[in-house]
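Have a look below at one chain only, the form predicted alone, in structure tokens format.
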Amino acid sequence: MWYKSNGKDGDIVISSRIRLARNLKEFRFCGKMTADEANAIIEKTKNALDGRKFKFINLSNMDKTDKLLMLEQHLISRELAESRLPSGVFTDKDNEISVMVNEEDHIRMQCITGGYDLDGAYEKLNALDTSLEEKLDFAFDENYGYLTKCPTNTGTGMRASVMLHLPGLAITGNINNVIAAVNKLGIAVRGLYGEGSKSAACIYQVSNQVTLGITEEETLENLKNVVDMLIEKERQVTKALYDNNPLQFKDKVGRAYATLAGAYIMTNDEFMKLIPYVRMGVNMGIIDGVDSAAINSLIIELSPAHVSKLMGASNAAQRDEKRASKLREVLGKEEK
């Protein structure tokens, strides 16, 4: 999975990704679409797929447990996972590459990679894409270039994004002033899901917002010039936190590592708040024993679905409970 390597940059950077909306020119969009249409257009997929190594997972019958862990995972939107047209997503082996079907536009594929490299998401999927577009009549303008469902997407219709952990700018109150800024640059900053979600854990998407009039290579290379920054100031703000006053900022970090090591019930919300002291202290080298990506496995699989699915809890009362224990386990302070 993605989020279990630490990749470049990785002490802030979580995540990179790309994402590209395409539409059989044959179908009307989803909004008009019949539910025939949209079994038709999933075959059309599977089809053109054929000799990939992907699996098919419908999502039209699957209960909402198991939408929410691919959604906690990033495979799915929340869009697919509220679809009610036949619906459903191919996964790579590896879970790096998802091709998700009937969500807003008739085929939205995407790559996500561990770490700082849009490059190298960039390349993947547009292989992909390329070889699709072999097979399948997609929707194409001369002027206006790929046409989706929604206007903002029409163009290239790709969105890039990466994950970034900013606790320093988050926790000295800047992040507002560092968001209206870069909004200004046609950079959207959105939270732990994407659009229409709030940050947790301090975890922040930044992605394009054109997608009319530009290149692909130009939106990777606006894209990298704000994260490279991001990346500095973030680092900057950390390192005063820390120089100004190292007592109170070991103190900060020992407090929220001492009580997700020790506790024996957790909630989410309260795990959401402790982790990112706990992250930076990992990456400053105040804690030992757990590297980033540790942080990162931790931060997807402690979510309500994962624990729910993969640790067998009922309810909110388990959750928290199994959340606890697995923590005192990764963390280190698990009774023998």
Second form
Protein chains: 2
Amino acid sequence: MWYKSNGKDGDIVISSRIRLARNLKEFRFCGKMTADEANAIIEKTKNALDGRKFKFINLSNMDKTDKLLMLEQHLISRELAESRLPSGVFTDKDNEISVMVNEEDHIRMQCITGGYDLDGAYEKLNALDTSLEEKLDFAFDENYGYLTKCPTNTGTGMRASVMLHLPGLAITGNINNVIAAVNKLGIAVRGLYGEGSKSAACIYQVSNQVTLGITEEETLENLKNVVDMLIEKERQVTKALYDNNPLQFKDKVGRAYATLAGAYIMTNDEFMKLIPYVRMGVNMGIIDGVDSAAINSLIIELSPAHVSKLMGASNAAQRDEKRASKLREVLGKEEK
Amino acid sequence: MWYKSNGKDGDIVISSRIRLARNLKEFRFCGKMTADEANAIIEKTKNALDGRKFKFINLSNMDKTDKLLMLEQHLISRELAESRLPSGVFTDKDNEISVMVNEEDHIRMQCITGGYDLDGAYEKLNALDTSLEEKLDFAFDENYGYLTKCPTNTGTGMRASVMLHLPGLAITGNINNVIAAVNKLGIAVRGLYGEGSKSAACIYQVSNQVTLGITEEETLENLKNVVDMLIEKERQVTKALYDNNPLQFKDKVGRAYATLAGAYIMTNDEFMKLIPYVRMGVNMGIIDGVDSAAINSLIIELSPAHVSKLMGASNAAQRDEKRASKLREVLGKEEK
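Following the display of the form predicted alone, present the structure of the form predicted in complex with a further copy of the same chain.
Below is the entire complex, every chain and molecule, led by the chain shown above.
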């Protein structure tokens, strides 16, 4: 799983993701088509992917918790989870590449990697795109580029995004100015689960807004410039926060870590509030024995659907107990 | 030191103490006498103690912090610390027995032991009293017994007291009913530093109120009956608190312990608020690796004057830092 290893700049960058939106020329866009057409698109995509090791997950007869689980792993979008048409997702064995069928567009393929590696993710996804294009007839216009249901994706059809943990900027309140400045550069900043979601645990998704009249390479360069700046600013702000009052900083970090490692009941809200301090503590060398990848894993694996499904909790009280138990195990070094 | 070892019923009883008030017949009571008389009493007491290994500590030229230090160790009373007459205290090498001179009475001798051992403390102090009586002429009346400055001590001149940690009774609010019931039996319940002090950290001093028309043995029996009952009630209440909601109980204990072990800034108030949960956690087997004696030591050694003097902290902020540092060392098993 992408979130289980520490990538480049893993102290701040949780993951890098490229998504390409494609539509099949011979079908109407998703909003207009019938269930039969939707099934035909799934079939065509499956055939085009043949030879590659993809597993198909049919979302039409999947229960809500399982869908949430995939959402929390960023394998599917909220839109796909809520789709009423026959739809599904093809995933490779590491869940690094996934191909959603019948979300907003006929095909939305994505590659997600741990840490800061937009180029690596683009390279892998581009190879898949090229191979699919040999077998499928994508809707493409000489002037506009790839055609998409929503005009905001027309052109490259690409969204490149980086998931950043920015506790320093969030806690000091600097994040709002930073978001405003970044927006002016054509870069969007969203919460943990993409468009319309709120930021939780000081996690932000930073992505390109423009897809028309720009190449994929330019898009990546623009985004990387902004992400480089955000990484730099986050490190500066965290260091300044520490330097301003090292004891108080260590006290907040120490208490957050101790509470997470020592509690027997832990709500998702409290977890999301405390974990950013642990990240800062790890980055500033105050906390040993836990690395950034472990924190990333906790953020994913302690999300409500994960706790419900993987730890067998059927209500909020049980989830809070299981979440605390997992935290004591991982952070408190408690015997299993 | 009495508080460094685990005595009988050490899960609840911190210490047992006997105090005897005596006055020298040929001198006026403390309120009326001159500095010369006060010095003469010190001299006479010193001669009477000769042959026993006592160290004399002159309080007249001792600074305030050192006095507070002895107060926090229960070696002297607040009244002696504030005395304007020449005064002092003789202590044996373990600080088990101390003889205050020119407190409210000319001589106030006490024996303090760890755990629940009123008989042992009485035996040792009675031996000292007998030996002093051979050399000093105590004010004694055939009808009233030993004469004291305040009539409430006349008779045996004895106060037997037990210091109890009663977090279960305190947290559930049952303590108020218990105190009211116990008062009717002629037993007083006071805070950590004796008369007029507030209860801190759920610690209570339970002692006899009556000294007139009663023997020392009867006094001890009465007190022991009450203490036995309090120990029993505290264990019951703590167990009921746990049984009512084990997870919530463990959560409170786990968070209190984790916060004490993980913070970098710890005020005395917060420490006093959290440590009772740790005691309950140790007693209920939720916390390993810390015993009751270690908690008793922390309660004494993290008192403000102790932290100031022994850890070299000169203001409240430094004390809060040193206190947290000591807690991380003892509870967090942090490297020194």
